[in-house]
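Take a look at this single chain in structure tokens; it is the form predicted on its own.
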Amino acid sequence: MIYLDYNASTPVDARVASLVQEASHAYANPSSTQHRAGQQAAELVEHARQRLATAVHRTPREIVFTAGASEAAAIGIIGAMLGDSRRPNVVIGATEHKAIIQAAEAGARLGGGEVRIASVDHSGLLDLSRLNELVDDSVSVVAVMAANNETGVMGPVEQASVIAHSRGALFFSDITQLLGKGDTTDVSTHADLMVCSSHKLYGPKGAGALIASRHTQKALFPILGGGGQEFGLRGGTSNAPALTGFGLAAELATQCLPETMNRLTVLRDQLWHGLQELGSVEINGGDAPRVCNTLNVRIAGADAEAVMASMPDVAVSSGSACQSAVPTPSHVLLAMGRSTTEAGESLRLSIGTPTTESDIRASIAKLSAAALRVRELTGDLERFLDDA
């Protein structure tokens, strides 16, 4: 199988898998620092914290480990909304990940506030004028993702953070799809809260992080306080092996970032140029800056689900993996002005470091053949209905 769904999840790097297996022998609770076994487990977690902090240009005490980016988003967004009763509202971009949207909705219900949605243009770029109108002194947090998980479109984080901070709101940015595929320096400089996930970085599942200064952490209501682990924001026994793998994965993903970005950009562009031979193919978000590995294409006249069914040996997606079980059009593409039909004809193709030129050539051939087959069948069906 050719795998082109790296934005959904990545294979675990062999070096990371080896370290996770080694770390699994540290069976003690990292919070049990009264004895050497617990201390050894705690040392693994703290080493991972240092590695991730370096990768995102922060300090170790700003890293709050969680079970994933979705949990981290809930802790950060809901915690911010409940942390100040005078600021019960939240502003988010229309194309945010579903985890961000649902965290915002939960925070609004719990705190008696509202979720305000900032629109995007046809390329998926945030409308900064509209954002400016929506943010006032009743808003606790503004969420604008660094890179969209479906289109790869990069958000205007610096400008959005200026708007948020000018009204006294915290600025939140999801860097899950940027880390390891782009430079996070600017986002880290401007964001009060960031979230990321291990399994998007060739690390193990079940590990993520909320990234925030100690000052910001103290402003959050601890919705998962538990036993006080992770600076009181995320209770529960730390998954030392998974976090150990997460730390190494983050370090490896940022070690050769320029080379990785250049290589993936070349492969992504080769894929796009090959698919253009089909005709009537468009890039969703093509006019905006995008991360190096992501291509979201609309193939006119070819239903995306039918195309995927016609090429079972190529793994792609018709939207976010988190909503693939729900048969509804992508909220991201609808927000960008696509019709339901157009959104239903769109595929997300995301490549990764294991992707080769041979994979790209084979994918172009298989995708093209599947799309042409679906177009032909669709035309046959339409002619049959017209004659009936």
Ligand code: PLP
Contents of the next structure:
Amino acid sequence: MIYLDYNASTPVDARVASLVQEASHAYANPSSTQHRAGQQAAELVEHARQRLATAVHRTPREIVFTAGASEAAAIGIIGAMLGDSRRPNVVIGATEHKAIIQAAEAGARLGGGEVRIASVDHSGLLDLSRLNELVDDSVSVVAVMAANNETGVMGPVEQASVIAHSRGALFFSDITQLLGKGDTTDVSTHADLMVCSSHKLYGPKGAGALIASRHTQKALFPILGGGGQEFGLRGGTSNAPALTGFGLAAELATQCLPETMNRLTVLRDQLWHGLQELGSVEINGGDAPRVCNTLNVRIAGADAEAVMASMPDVAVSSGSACQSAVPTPSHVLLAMGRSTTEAGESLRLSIGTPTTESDIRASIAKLSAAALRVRELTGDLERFLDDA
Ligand code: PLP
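Alright, leaving the form predicted on its own aside, put up the form predicted together with the named molecule.
To see the whole picture, the full complex is given below, headed by that same chain.
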């Protein structure tokens, strides 16, 4: 199996897996700090908080641990929308992840507001003048992702944050696909709220974080307050082993970031170079700055689902993983002006640190063979229908 679906999820790093295994012995509730067993579990969580804080250039008090980025987005976006009744509206980019779109829709429904969508251009870059028109003093939060999960296109976070702040709105940025693959210093400087996820950076599943200053945390309505854990924003017993793994994974991912970025950029470009031999191929988002590991290609005349079906030993995605179960065209590619057919001919290839040059060579061969087969069959079918 050649795995080129690292944007959907990543394997757990061996060092992280052994730490999670070790931490799973600390079974006490980290909130039970009256006894030593509880204190030990709490220490593990606090150490992980410190590690993640360093990785995202923040302080530990700014890390609110959650079960993943989707949960963190709901706490942050709905919390911000319900936190200020004079500002019931939200503005989001058209290519945001469904977790952000649905949180915005839920917040609007609960608070009686509306979701305003800022369009993107053909390369997936946010239209800043449209954003400027949409943000007014009825908007509590503006969400613009740092890196898109389908195309890898990186958002203009600094300019978007200036627009949000000029109208008194909070600026939210999803760094799930940037952390471990690009520098988060800039977004961390400009965003009031950020979300990220452990399983995208070689950590265990079921761990994520909302990142916000103490001041911003106080502005959020606590939709999941529960027993008061995580500074009153995410009630529920902390998953100490998973969070421990998340902390280490974030530390490792950011420690070797320059090497990772250089290596993956070279491999991704080799992949693109090899696929160009097919002819009539193009990169979705090719004109925009992109994260180092993502290549979203449209192969004209080759339906992506058919290509995937004819190379079952190559793991790629025809949209975002969350959408794959639903056969609807990618909202990201449609927002970029792709037709339904063009979106249906697009494949997301996302590489990761375990990817080798030989994986790239083999995937070029397999993908090209599969695409040519599909093009041929499509041609045969069209000729047959013409003759009939
Ligand atoms: N945001 C982006 C950009 C993602 O790629 C994903 C995962 O697909 C999420 C949010 C949701 O992450 P999680 O699986 O941790 O809920």
